[in-house]
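Single chain ahead, by itself, as structure tokens, in the form predicted on its own.
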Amino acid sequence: MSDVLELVDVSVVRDGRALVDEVSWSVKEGERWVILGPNGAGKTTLLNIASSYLFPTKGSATILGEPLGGVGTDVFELRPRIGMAGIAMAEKLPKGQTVLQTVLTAAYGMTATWHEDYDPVDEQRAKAFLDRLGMNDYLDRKFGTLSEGERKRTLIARAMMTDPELLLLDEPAAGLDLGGREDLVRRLGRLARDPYAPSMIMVTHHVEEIAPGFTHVLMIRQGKVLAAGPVEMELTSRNLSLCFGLPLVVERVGDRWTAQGLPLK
């Protein structure tokens, strides 16, 4: 299997704090990772890497085969190729459009209509993504209107609009109530077991919301990596003590994963 994502070394220094220090890491074709980490640790720092809009201070950063600055790599032709759903993008993106309008901007990288005209091809794409993530009976409302569950779903089905190589998920069930977050994780373990979606990798501060499906983990701590790779053998109770601070028991429930902090003596 190739790499999608190779980082050798890799820091990012501001005001002379390293956000992510001297990390190596490497997401193989097919692989669906899940990134864990107290607030801070340095997760959306590596997702911003990973989308290719934030470079590294030190250290190389290779992106679908394309080295991040490399002499000849164009971001612009390299970010069609990566998908991105986050806070991040819902907030550019236009309130008043409607659902289809929001996944079908992304057919042409774009977060708002202008004067395209769309091709039947793309809204077919664009209606068959949204029916996936349950989003087919919210085709004409508007995505502000939306609870924060379909928006989180709006944005999943955007960001697979350009068919991408690698989908990267940044808290994807942040601010859901119980039914939102199950719903959610349920649906992504649908797509994290198809053999023909990209590569993925989702931020989370929790292991509940890993979907069955996720195969590898990546454990950071203030800026440092402390465990990667395959889930069953990295998400330990000792491995999630180190990375939050504190004791935690992890356990598996058939296909989930539970954690929770030791009873104060």
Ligand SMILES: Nc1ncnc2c1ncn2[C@@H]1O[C@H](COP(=O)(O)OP(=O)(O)O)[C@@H](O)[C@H]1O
Contents of the next structure:
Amino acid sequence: MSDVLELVDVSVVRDGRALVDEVSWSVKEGERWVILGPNGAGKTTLLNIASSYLFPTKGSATILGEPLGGVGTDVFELRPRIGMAGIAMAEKLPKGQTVLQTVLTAAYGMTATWHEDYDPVDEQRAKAFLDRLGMNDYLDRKFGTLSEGERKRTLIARAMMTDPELLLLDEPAAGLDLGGREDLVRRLGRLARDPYAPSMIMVTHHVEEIAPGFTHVLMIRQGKVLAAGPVEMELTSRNLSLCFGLPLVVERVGDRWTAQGLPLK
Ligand SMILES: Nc1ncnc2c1ncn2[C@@H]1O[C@H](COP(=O)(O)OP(=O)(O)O)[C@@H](O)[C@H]1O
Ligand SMILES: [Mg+2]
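For comparison with the form predicted on its own, kindly provide the form predicted together with the ligand.
Every component of the complex follows; first up is the chain already shown.
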């Protein structure tokens, strides 16, 4: 299997501080990774590298076989091969645009609509992705009027639109209520188990948000890798406690995960 992402000794230094500190990590085709870590650990910074928008200060990053900063690498050819759904993207999208237009514009590598007549094939695809994420009844709703959960599902459909080889999700369940979270986890689980779905990397703070079908976990703290490997092997109470800096017990309940702090003595 080929590498979708290969980081070797990658550091990102800002104002003399390493936000990402000598990270070596490889994601192979078909794997579904979760990045776990406390606030400020460097999770979003790692995703920004994986999406080719941020270049490491030190070390090397190869994305979909293309070395970042390499002579033959054109990031403008690379970017459509990567789907990214995160808060930064939501802020760039026009609020007055409909849900359907919001997803459709991704096919043309833009954030705004510039004309009305899209290829009917693209429109069908946009509708199919929205349907898969349960957004069928919202096609004509303005993006700016959506609830948090509806907006997140729209962004994931949008990220799928270019048929990416790598799908990056930054805290897709953050801010959702319990029903919204469970609905999203179920849909992400379906996607994760689909052999035709792209390789995936999802950032989260909560083990409860790990959908069945996610295969690997990367745990980071203060920019450093604490653990990386198959979920069943690495998602242990010990690793999670080190990662979040307090005693935690992690349990598997069916095909889901849950964690809680130990009671104070
Ligand atoms: N451009 C930047 N310049 C300086 N510090 C930054 C910059 N971007 C992020 N940071 C800092 O880097 C750390 C890691 O950020 P981030 O990757 O967003 O963390 P996470 O997503 O894990 O919460 C944080 O302490 C954040 O404040
Ligand atoms: Mg973040």
